[in-house]
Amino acid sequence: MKLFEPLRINGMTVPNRIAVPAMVTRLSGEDGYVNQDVTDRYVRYARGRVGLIVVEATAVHRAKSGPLLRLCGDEFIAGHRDLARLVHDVSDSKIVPQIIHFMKVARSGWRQTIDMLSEQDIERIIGEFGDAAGRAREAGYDGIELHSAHAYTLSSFLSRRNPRRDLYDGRSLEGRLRMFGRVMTRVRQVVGEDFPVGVRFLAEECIKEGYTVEDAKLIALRMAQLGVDYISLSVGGKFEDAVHREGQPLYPYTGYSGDRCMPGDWYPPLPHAHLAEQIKQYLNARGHSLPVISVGKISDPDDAERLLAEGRADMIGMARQLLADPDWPRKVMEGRRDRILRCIYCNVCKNLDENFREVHCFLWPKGLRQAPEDRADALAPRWPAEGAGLSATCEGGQIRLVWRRADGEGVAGYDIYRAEENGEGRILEAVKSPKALDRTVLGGLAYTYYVRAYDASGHAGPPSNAVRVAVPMPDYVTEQRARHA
């Protein structure tokens, strides 16, 4: 599979094409140091054989921001050095920190914007990025990633909503690119040409008057001209459409752009793959071959492989899926796809981050701070002697499902499969208790359901009995049809 072919990035050989993008864990303390919980999270990805591990946003400055990793001083180097070493000790995974600058937000809803930055502020920020990059190299990381996405400083300069009217003028593309260009130049002066420097930026802002993929192509081209070694793409996650909750600072993933950034279960698979494809093709047509990472609800191995095989991406990024099951690469590599703990995109992890709580996965057994270990020898859950007894009833335009509890060691939950009419059964939802409600059915169609219990490492038991439900057509439809008969 192309998914497991190595990739060379400026002297760094990534062992496969699977990446975990930066995903805030809230496991660090207010002091910003790497601690044991943080280390355990990233070493867990390495044991799962993730090719490229991007450490969560790590601040280049000392601004207050709750639990957040930092590289804003030499005192933080030792912890990062230990993290990088431990990852390298357990696998050939490569690890890079995502370094970030952000501006002030207040509980009143006020936020600092880039037009409030003085020339001295800008010079200081450029220096802070360079200094943090140098510390990352000293700590033994394999490279760095510049955070130029979402609601943060570098992204705000790139935005079409950039309000500045000077050398960084938001009315011109060149003005919007200047800040990133100066940061990239400074970083290269510090780390040298032989140290991988990637960037994460937005393929689309997904806000009113924000830029689209047409601008993103040109932004990517300039980044390639500046010597960026890989591009990781995201979308949305902006302050401009964030919903303010009284007494809480703005969280940039609460509006529509936040939905687009972390698409939930109601979005189709691969909603952003076409954006990465267009940007990659644009770069390749102009002689640039730097790798492009595609992200956004890519969790099925066949989907991931197809994007690579068809030349639509060079690497596949999975944040929520690899949080749910960091052994995804190893399970696919070993032909154990049936053991993958499938992300259901419920976004509990997103909600935990929004509330400044430790980020865990809903699918893990209650109380765990890290993903369960893969137990290849564990016995799968099983149904009691009398069977699962799955039943389904239609009530008020929704389907109520009930079944018996499964037996076995460490039953973690139940995957609910649904097929529409005579289609293929797909996971609709995962639940902890033996009951569920499907609110997404349409009158006039028939649905078939079955359930499988799974353990903490994704080992699923046999399917339950299948039940078929024909959802009646609503009265207003039948009445309308009768009038036109």
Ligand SMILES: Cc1cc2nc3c(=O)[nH]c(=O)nc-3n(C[C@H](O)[C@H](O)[C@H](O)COP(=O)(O)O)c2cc1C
Contents of the next structure:
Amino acid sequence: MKLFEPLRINGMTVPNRIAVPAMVTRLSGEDGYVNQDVTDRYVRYARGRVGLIVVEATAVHRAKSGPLLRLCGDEFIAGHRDLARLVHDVSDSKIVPQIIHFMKVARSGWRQTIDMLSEQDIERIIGEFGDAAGRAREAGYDGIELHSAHAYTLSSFLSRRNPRRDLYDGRSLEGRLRMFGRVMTRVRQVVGEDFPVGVRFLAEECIKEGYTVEDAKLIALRMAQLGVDYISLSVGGKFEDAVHREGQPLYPYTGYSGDRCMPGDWYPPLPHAHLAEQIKQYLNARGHSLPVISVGKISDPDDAERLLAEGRADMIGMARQLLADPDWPRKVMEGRRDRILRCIYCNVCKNLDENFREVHCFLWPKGLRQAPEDRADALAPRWPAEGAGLSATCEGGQIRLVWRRADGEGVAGYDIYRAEENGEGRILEAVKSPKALDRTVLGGLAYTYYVRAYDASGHAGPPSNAVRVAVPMPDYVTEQRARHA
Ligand SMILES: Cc1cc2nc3c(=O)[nH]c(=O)nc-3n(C[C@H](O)[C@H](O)[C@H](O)COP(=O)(O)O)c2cc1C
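Moving on from the form predicted on its own, kindly provide the form predicted together with the ligand as a structure.
Then the entire complex follows, led off by the chain already shown.
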């Protein structure tokens, strides 16, 4: 499979095409040091054979924030060194920290914007990026990633809503690009030519008057001209449309652009793959071959493989899916894809992050801080002797499903599969107890359901009996149709 072909990025050989993009864990204290829980989280990805592990946003400066890793002083290097070493000890995975500068936010809803930065502030920020990058190299990381996405400082310069009116003038593309260019230049001076420097930026801002993929292509081209070694794409996640909650600092994933950044279960799979594809094609057509990482609701191995095989991406980034099951690469490699604990995009992880609480996955057994171990030899849950007894009733435009509890040690939950008419069965949601309500059916269509129980490591038992329900058309449609007939 193309998924398991190695990729060389400026001297770093990534063993396969699977990346876990940066995901804040909130496992560190406010002191910003790497601790055991943080280490365990990343070593777990390495044991699962994730090719490129991007460590969560790590601050280049000392500004106050909730729990967040830091590389803003030499005292932080030792913890990162241990983390990088442990990842290297267990696998050939590569590990790079994502380094971030962010501006101040207050509980009142006030936030600092980039037009409030003086020339000295800008020089200081550039220096802080360079110093943090140098520390990352000293810590033994394989490279670094510059966080130039979402609501943070570098992204705010790239934004079409950049309010500055000087050398960094938001009214021109060149003005918007200057800050990133200066940061990249400094970082290169510090880390040298042979150290991989990737960047994360937005393929679309997804805010009113924000930039779209048209600008993103040009931004990517400039990044390639500057010697960036890979591009990881995200979308949205901006302050401009964030919803302020009384007494809370603004969180940039509360508005529409936040929905787009971490698309929930109501979005189709792969909502952003076309953006990565366009940017990659634009770069390739101009002679630049730096890898482009496509991200956004990718979880199916066939979808991932197809994106690579069709040349629509160079690497596949999966954030929430790999959080749910860091063993995804190993399971696919070993032909055990039926054992993958499939992300249902419920966004419990996103809500935990928003509330500065330790980020874990809803699908894990209660109380676990890390993904459960893959117990390849454990028996999958099974249905009781009398069967699952799945039944479905249609009430008021919703389908109520009930079934018997599965047997076996450690039943962690149930995946509910649904097929529309005679289509393919896809996981609709996962629940912890044997009942569910499907509120997303359309009258006039027929649906087939079945359920599979899974254990903590994603090992699913056999499907239950299948039930088919034809949802009646609402009266107002039938009457309207009768009038037209
Ligand atoms: C809990 C959580 C924390 C995140 N933290 C970061 C971060 O530190 N830096 C970043 O660039 N993106 C962050 N993201 C965004 C993800 O990297 C990713 O772009 C997004 O979840 C969409 O990918 P997915 O559909 O594979 O989950 C975070 C997402 C989640 C759910």
